[in-house]
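A single chain, nothing else alongside it, follows as structure tokens in the form predicted alone.
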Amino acid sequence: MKGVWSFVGLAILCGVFCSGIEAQKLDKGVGPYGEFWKPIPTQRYWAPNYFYSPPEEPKGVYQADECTLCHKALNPGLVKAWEESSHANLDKLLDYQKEKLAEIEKNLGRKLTKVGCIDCHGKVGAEKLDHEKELAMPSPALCGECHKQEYQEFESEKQYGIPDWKPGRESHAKAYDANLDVDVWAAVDKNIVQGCDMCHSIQHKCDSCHTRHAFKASESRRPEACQTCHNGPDHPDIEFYRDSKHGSIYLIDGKNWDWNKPLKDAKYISPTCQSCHMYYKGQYSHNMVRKAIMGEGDVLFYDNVFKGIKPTDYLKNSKELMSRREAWIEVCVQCHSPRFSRDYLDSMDKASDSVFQYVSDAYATIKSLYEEGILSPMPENRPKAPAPVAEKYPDLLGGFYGEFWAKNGNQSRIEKDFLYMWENDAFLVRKGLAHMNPNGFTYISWSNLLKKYVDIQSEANALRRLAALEKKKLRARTKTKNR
């Protein structure tokens, strides 16, 4: 009976003192625009390497069995997940996991019986933890103390990037810093842009793919593990994959596949996100960006509009990108012929050229309205974009900041159409083609792109007619006044 009351008492103590804790280490932002924003409490969890500090209560030094005793009452789900995990059951591992465990034990220089709370939330191998001072949110670096190869592969993403972007973009390993580099992210209410943080937190948290506290490799091999982030109007990867023939085969037959096998041994009869994006020259790894070519729509369908460089020229003039294309061919030929693979990807590039022409024409239309002084409203007659967004007209017309901020005609309706045209529709034509989703690159994206193009041209004609009428009316007034 005494043990029961100790359990209840500890649970009540944690329940009282673990709630309502004030935010800590949240006095200033970080990154190139850090002076313009302050973090909110939840960002301690999206970017723990930057903002997390232990709660003030409960105070005390605890051992692992005391951690589970308290949290079994407060958070029974997470304790149950851990109790059923490989970490808690090192005596029940599959053969390949036993090999991995032997490698980990060799690196650590000691035998392991289980991996407990303190190993992940404190220090690997520690037997006790000062809750008020030492409690930590697990980071890739901490996971890497045991999972050295996986961590090194993940970190190696920082060596790759899209030409003309900052080093490491785009990569999971620099995902949160990519937020910090965006001026509008710094300007907007952090309660809104934490939606960006939830996905971009992958830089700081392995549990973006390996759900805590089970951390099942079998789960992270399934396409659904990617869908939380890779969905939506700007990158509907899971939707386009799921509705493709590849996805149809997975949905029909995937329940029969052995997800406990490593990717190299799985031999799925249809590709998954992981089997395509983790594969590189005969091996699978946690570096998923070595074949990355696009960089969202920002490079091909926005930055290059100002340079007049169409997608096929941009890709073919880059030795690095063409090398990555060859790496993609190696993926495709596991199921398709080399000729089909090249023909299909060439067609994807040429379709991007068609997209680029419409985007370029749309921007030229808006730029001409600006130069004629008839954009409604003109930049000088509307609120400035929020700091630190720079006023760079005409290049700012229809810029990305309008995705998350609007006020009194900034951005104008025609610019908003252009923003969604390049940021969503243009890129989704290519996304639909890349994921072999026929509706994805026709009615869902191409058709919507054409609608915005027509709306932009129509709005431009209306603004010009209105300007002509106003000019005619002004001449008539001047003529009447001079009589």
Second form
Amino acid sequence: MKGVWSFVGLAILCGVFCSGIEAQKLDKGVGPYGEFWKPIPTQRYWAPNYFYSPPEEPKGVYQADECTLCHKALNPGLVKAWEESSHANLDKLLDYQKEKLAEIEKNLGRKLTKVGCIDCHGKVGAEKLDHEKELAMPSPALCGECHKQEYQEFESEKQYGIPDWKPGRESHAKAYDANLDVDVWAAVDKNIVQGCDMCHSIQHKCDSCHTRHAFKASESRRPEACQTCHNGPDHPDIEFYRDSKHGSIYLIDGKNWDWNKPLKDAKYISPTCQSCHMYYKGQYSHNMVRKAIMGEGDVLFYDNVFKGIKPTDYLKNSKELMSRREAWIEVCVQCHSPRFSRDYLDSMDKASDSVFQYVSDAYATIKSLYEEGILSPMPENRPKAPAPVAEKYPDLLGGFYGEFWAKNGNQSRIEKDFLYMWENDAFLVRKGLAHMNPNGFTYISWSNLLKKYVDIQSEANALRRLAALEKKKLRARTKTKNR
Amino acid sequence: MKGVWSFVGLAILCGVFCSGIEAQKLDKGVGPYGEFWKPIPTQRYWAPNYFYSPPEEPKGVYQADECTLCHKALNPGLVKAWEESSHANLDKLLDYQKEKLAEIEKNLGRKLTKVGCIDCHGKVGAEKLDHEKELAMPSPALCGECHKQEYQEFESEKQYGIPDWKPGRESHAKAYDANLDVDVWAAVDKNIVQGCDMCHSIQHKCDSCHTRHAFKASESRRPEACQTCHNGPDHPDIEFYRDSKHGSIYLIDGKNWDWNKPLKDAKYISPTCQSCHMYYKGQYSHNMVRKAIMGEGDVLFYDNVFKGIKPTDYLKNSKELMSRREAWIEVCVQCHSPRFSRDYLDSMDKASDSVFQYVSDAYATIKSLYEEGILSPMPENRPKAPAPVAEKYPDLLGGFYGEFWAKNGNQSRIEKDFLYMWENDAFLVRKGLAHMNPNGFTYISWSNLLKKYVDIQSEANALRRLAALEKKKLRARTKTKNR
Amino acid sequence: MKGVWSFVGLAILCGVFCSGIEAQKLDKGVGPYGEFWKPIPTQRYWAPNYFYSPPEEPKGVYQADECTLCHKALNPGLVKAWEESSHANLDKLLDYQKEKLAEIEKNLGRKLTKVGCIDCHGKVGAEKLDHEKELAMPSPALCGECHKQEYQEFESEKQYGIPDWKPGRESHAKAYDANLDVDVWAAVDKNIVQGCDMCHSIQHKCDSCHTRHAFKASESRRPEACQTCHNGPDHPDIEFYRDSKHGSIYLIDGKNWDWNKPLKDAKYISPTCQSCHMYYKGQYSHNMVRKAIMGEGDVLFYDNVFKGIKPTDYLKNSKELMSRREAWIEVCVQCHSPRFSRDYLDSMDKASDSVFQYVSDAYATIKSLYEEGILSPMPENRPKAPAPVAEKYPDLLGGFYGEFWAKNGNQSRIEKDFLYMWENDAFLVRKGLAHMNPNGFTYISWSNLLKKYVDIQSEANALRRLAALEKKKLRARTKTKNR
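Next up, the form predicted in complex with a further copy of the same chain, please; the one we just looked at was the form predicted alone.
Next comes the full complex, and the chain you just saw is listed first.
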């Protein structure tokens, strides 16, 4: 082993040499705003389906069993991870995995002894690979050649999403394309917004959850498997889960649970992300968007604010959402009484109405300032956001683009507060309730929501007073002139 | 097992049917402000002593051994948790638990083979239960029928609390009633402030720490058992512990410790929440409020700000608090030198004086604006908080009610900053020190405190300048008129 | 054991008695600003090399084997921790530890049976100790008498640090002295800024990472060993790691890894703090500052803002930093392709340029307000920071001193926002990228950076409008007078 690691130095030389080469696929962007941006080199890895091309070095055609000869020296860590995988140990599978293997072999029409580098980075079953031309980053479709059911489940998310929105939005299976639809993402430095890509890449990469190259199912069944994307100010899922009673029990007791069991057999005494979100009407699957209303922040506390539709009305008028709610209740009932489950989720909706009221009031304040010409600066007097961001009303009064771009008064602080109010805090009250995290929806989200509401009212007050003073002054000056 | 889970669908039907029924106990609130609010359905579960009544379905009388027949299908998770409990496995107890059992049996005057659903959800030792009429959510008093000592220890908290405050405030044993005493809690949407209930329910529910239905003592001895309530911006106990050296050692090494041992025998090499907070003069108990000064934020950095009493003076003049301090030092000395322990806690008090100075200065600024009529809006020109919130001086200048309610300038941002300053940051400097978390009291709390102090001073400056301009303008206008 | 613990009460008496005594070494500060401050008692423990002196009690000379007689009763926790240490169990060492022991014994010229209290708190190999006169807190130099190589590696950090800065700044090995160089640290209440000491004490205390008294190497190899210092708003290293995919794998799988192996043999399938930061060109050592650019916030986004040098230019013009980068890439390549590794770190630099632009724009705004006399209050009209803080341009426009001290407009909120912008957010975009935490550099840091940028622009706008109004008013008044 030691010898292997000492080869690293040599291998680096190759790496350094290879690294300067740009693949031609990086010439232009893709998606509706593709003309406005150019990919950066790392996007080859975030969206390999769109941008990947092999490095120029090494050249040559390699046999399937030659890969590790070099990569064990060059990247010992990744080879070691693969050596720990089921792919490398098809003879040591668990019973349920053996059944899966038998099915895969039946589909492929041949026996498998191992799944090696070339099967995923070239073609399934390939015997050799032209490194410079054929090397590929595996996509869900490629994984799906063996893992058919899982792939189909994952792809089926494309049929779900937010009612009245494009199908599959929001879903994991169209996450990257959702990114491409965002004007401000297209507009700003890709070195920054590749942060969006790193999560939204899940459309192109099964290893978002099943981390390479060990791909342990036991790992992807753990809440931590979700946390790299599902954390932070706009979706603190893992934070809310971790500190909830559900999460606390997991943290204390989880290490004693059998993570090798498929979810349907595991039945932990406390839920995980997976055991709730992958469950739907008695089954567990890779379609995780059939119960919850994804993107609630955008619909409940933004779109609907402009329409004046409060959450309980919106929800109860949607047959689809009401049916998802019933499926949600079924999850809770596994451990809680049906009366409690229903009452609790009802209270989440009613709480959302209170949130909605504050967001609507804040918006009304800003809208009124805008209509009276008191915003400072007014949209016409400030820099425009770069193309393709189209600043259309009401989006120009605190729209999402302000999350990633700002310039000299666009946005001003009152609109930025509003942006955070609907984009983060409002939704998080609901999310805190959904994840049974009491601080999550009170001292964290509700308090933050009120803080911004307060700042908005005080700022509006100051803007009005300044405008009034300037008006008097102007009038005075005019009078003086006219005297 | 599989068969059992497939019954869920059927069982749901019952749940759905039962859920529409409102118990009559939800008619009116309780406590000093009971007339101002009406409970929501979920409060049946947060304060069962006050609001619980059984669902209308199922009807009928059930024998003790019939419960799991239905609930195994309806709520398999909770039955599974119970099956893992000591209650279900009285034949597999640890030695110290056997002693406890013997004592319990002696008190009850009979042998126990198991503790089942009916014992806790009906009456201890009951043989049958009229589900529609007799089903109950267990209270500490009910748990105390068997667990006498633990119950008595828990109840004994009612004699402690903050000197000069109501007895038992702050304590776990009167936590829910403390909630009921808060005017703003009574005033706002219960669907939001049930977040307060979910923690303050500890007065009514032993399963806040001993989570149902496994009730593992080994779980309740872990810091994570406390975290669902003890986290967040106003009391980041678990956050401060986790990142402290104490917590780091626990996180690394804790899984190797024997959590089945009672605290008095365990003697971990790093403290947990329990090993410090349950300790008092050589004993461990369920009374956790005999050493620390609970509610410090309210006393040290709010009440005393108005009185002008700085922390070191307040503390050294209280015989009771000085005696608690001595008990606190005893805990530290288990691992640290007495000189270090004493000096360190002294430095926490002296640091509190520095905090106090900033809070007092900020308050003086706001008070002065108020007296000069420069707050904007002035209390008389803004919406009143809903009853029963009584906006009395000094509470109207940044009082606690602003944490949960706001409307158009009540509170304005300068008062909101002050609220967060005393309610969160000030106290957290002290808490960070108490939990030996260096960032906790510097870059987190002290910095946040100064940030708000700075915002308050700058806002005061802007308010004064605006007022001065408006006054001149007014004067000018008056002069013009009088000319 | 029980008997031992009941002695605590007695032992406390001694502690209480001893605690009133101040050591003479606490008379005055040390370092360049030593004349401006006096140490507090706890600093004896944060910087024992400078301030420690033994307590007056107990008096007398004790034999090596007498220590635990008393301390087992007085501080059972610390004795228990020592009993778990390798120091107490030299007969149960792992193979690689036996080799180390043999080497140590060769250097000392004698066999060791155990390493006891007196060896570290007195002199290595001492047989007795005059408690009142000779008791010492061990320094790295003392640990280095046995652990030569580790000590030398640690000390070697003093030769590294930020190019063009004092050698060893930033390094662990000169961390406390770096503290002493900070004017605001010298100026403010030591009870507060001992929070800085508690981390910067690493210069004087190996037990910052190797926590006493068990000193388990298996513990110090875990990421949690770093977290007590490396967390929080100014350096959320552990937070960014924990939620990254690297950290998630560690959290899930790490407990199965063999922590008893030295890093060079361990080769985990996901990196830890240690496996990246202690690695340098094929070797692991206690010098952790040879790859990264420490203190980047101060250089890239502060010093260089005033000089107008953007990050990519600064980095590519430094031979030293470019060579560190190559060493950094070698770490990534252990698991990632060289092309990806290089491209990714390049994108981190390019992202830094975008950050730099916002910081520069914000600074230009504040500088312009300053030059026009519009800051409110202007530096000449506000309280001066206490000595030895020298408010020199540009530091007076949002310099570091504002992190720990504020008074009535010094700093004002626009400068405070700028301070947080360069000191926290700007750097954290880079840190989030470095630690592969997508939310870390987008919704957390980039968003926070833009929020402050926006607040600064809006505040500047308000300040300008107020100043313009006051100027008119003044002019009007002057005109009236002159009329």
